[in-house]
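Given as structure tokens, the chain that follows is alone and in the form predicted alone.
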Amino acid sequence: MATTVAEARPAHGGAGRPANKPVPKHGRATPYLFLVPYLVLFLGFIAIPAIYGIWISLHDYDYLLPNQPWNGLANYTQLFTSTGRDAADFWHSMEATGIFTLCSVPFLVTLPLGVALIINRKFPGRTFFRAAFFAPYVLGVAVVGLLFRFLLSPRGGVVNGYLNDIGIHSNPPWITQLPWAWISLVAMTVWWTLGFNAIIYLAGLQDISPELYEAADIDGAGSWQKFRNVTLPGLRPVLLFVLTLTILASANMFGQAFLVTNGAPANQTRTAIMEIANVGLKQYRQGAAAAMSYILAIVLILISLVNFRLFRTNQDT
């Protein structure tokens, strides 16, 4: 009797290995070996410094001195007492951080989405505009800060010069008085980082199946209905990522305020990171600065958890 092809073919897997042969023990460890470089970096640059930072926050730490006395939770408790040495300045800087975050995040979440919707369409020069929107993000904060200080300087600044040329002689104090200082810091941050969020949105838009839009067209849905019922649900994970990342980045703002306003006027724009740097690097009180940084970290963790909770609730409903 003739043997069929199926009977004559050996029972091998796709890689030439018999289908029922067990995986070698050394092969099971291969995925973990690929994780070793990341694990080393994580331990060396995140986990160990974080634990060491907690130890520093529990001491009256000054790296210039041979001894760092233990003071327990004193660095934390003094931030929550009215007579604490750093309480007023720290919470004032936290307030400034909150103002900047509340003012910048809505623009950094909505404007990049609009840009992504535009550059996701097919039109001549689309690649150029994608690169143009992303280009400012590759600049360092020092370059952006010095550029905007040159543009917005109240004395001979380019912006006020152009305003005078067109007959507006008010000369707004862009970086020396409120609310102009906040307007300047938010505007430069939006211009600088808008492209990054737009690229993330663009990747999310391209991951939405075109068949969903075709089905919406068949149902007679308009542009707004497609955006509301197809685009936004498809971008939900991306929105969560962008919102959380933007809040964290805005709450850690340092370079813009340091280079453009230097905390002016009267430390009104001195953010929490600026205060932490001032206490730790200028006053040489690393223990107090570490305590401030962990309080800020706890606040940001709670905000992130709230974001995840809200998005999950909306998704469930």
Given for the second form:
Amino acid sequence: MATTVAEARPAHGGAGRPANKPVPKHGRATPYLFLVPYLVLFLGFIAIPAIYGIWISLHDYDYLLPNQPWNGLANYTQLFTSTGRDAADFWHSMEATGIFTLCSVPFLVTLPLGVALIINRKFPGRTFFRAAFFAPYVLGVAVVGLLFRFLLSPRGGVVNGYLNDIGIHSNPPWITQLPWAWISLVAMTVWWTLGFNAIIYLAGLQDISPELYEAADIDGAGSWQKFRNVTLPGLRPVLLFVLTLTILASANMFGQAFLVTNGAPANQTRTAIMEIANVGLKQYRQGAAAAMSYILAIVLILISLVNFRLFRTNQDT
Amino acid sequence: MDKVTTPLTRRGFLGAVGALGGAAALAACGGSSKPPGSGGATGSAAAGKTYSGPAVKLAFWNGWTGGDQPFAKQMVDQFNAQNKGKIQVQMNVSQWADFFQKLPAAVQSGNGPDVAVMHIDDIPTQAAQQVIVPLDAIASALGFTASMFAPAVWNGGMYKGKRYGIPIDVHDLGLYYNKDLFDKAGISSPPTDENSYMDACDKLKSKGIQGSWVSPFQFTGAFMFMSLLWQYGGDLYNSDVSKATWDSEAGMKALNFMLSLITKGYSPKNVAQDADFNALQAGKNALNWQGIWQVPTVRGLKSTKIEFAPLPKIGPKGGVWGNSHQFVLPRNGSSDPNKQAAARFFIRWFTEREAEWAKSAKVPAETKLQKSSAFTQGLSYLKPFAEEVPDVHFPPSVAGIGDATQKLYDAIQAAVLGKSSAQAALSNSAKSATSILAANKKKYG
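Please supply the coordinates for the form predicted together with its partner chain, as a counterpart to the form predicted alone shown previously.
The next block holds the full complex; its first chain is the one shown before.
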């Protein structure tokens, strides 16, 4: 409405309007009105819960009990005291999360790049392969988890069945012992989410101007030099995006470990999110669980900041 | 712990975030909680023998997945067929682990079921959180008294002097043995004490069989430990449940017995979850301390013959790990007296048919039904499990006890997998369990 009114007004006839001031194209509220739908969701499902969570973390909170006693910072301090109730379990789970992130992120950043480079070329059946690499990502974590449990079960699993067929009878305990359990979790996550990162890379690759490659050809650059000096710099913003997103996704890993290993052996594959869910929903201690969530969130924010900083300095030099 | 020394006070915090607004308002609406509804507990004297009200639907929730489910469904179908046009029970089954996340949330939002089933050791926590309501009046209206049950079964459904659970069954640990391997090793009867147990293991070993696999997991390695602990005269907790006592001398004896099975070569070192039981079925393991619920699985085997016996008395006393399913009444949003009457009718109907339910491999909770011919003759293979019921121990009726006992499960796993010495595993876990008990006492009162 406001827009129509503003535009309908003759530009030169505005009473008392200085001649050089441009005519507003829309009312003041318009941009905010456009943002309202998202803002409502953001406030309702992100901002308010995030603030309310701080309040929860300061109580001995159990939503089923009539009273939520004030706890001050005790939920936090116990995590940093060696005798604290959750300290050992929580930091073990953080360690597990760290191991998973360190092992999965390199594969999830490099392999999809390779895939993207290949499916970016022109060859017969390209569309099919693009779809094939992306297909697993469409599946829910429950489907993937169940699938891999059947595949990897140490006894009666498909993988060990085939290994036996080709003469390997050691029956690796894929989901019950380390390091096998980590190998399985990382491999299934790479298989599952590789397609997503590959598509992002693909979009980034198609954004790089073909003239740059032509110029490189004229300068006599080989394919490695073209990759090193044209493709990689062109992909820098995409790389940062993929890296940040992948680190966050890996650090929030829950479904795979919950469904496939269920923390075995001896809770060594129990990730931070699993531990938080365990304390909050099974032990009915939402206060302690909220405190752990904030610690995890702070760690992830710090890592993301470091990420951005690293990439920015690279760009500046 | 001490409120005075807490540097950050509630008031101080609120002042600090006052600028953010909202938080205080949120806290005000977040903490609200209805007082425990009496819904269902204050029933009339109706003994649940008949139901004459209008047609109602009863939501019935439980965690009977797996082998229990077909039997439960069959009984509910039978009930619904008999009560067509009056009561229709709608059963909703989810895994136990999910059940205890779903039920409290549903009850809290007023969408809980009319009847539910839970294990005896979950009752105190759910009662303290007012997810379920006391049903003393209903138990007496239905005519249940202490004399009808083994003491542990009857007292287990109590929390703070009030009854919350009506017993349906007992499911306990028994000795599973592979008859084929026994014949091969020349063992004529199942072992009953330490000497005959070790003798059987020796004979099996001489035939190249590791005869008694030790599981590092709760199912059923920790259950084996608890049974042994009670047999040696120990207990999980002291009498007022303020201290974990599994690091006692009896606890050490129990754990050392299990570890000796490994060091003497009667068990492999790293047994995976359920691998002990799978090996029993595959003819690689001969003796397994296993739950009654696996009976249908091994009875279905064609190639291997597996039989059952009471647990051997390794220690001087009788001690058997067990648990019990009990009917509970969730706190309802509505307090429709017709639904309450229908729920009583259903509970009575079901508990009268415990012997039929026992087909899903359970021991009926009621002593009379344990002795009924439907059970003793129809299900004679379950006799060893029924014989042990007087020796069965349940966890104490204390809210949040599962969090403390979890420490024991972790300790057993660490010790059996050789990641920690027996002494350190038991004493460290008992120490942290004791502090959990204190925290729970403060939380639940």
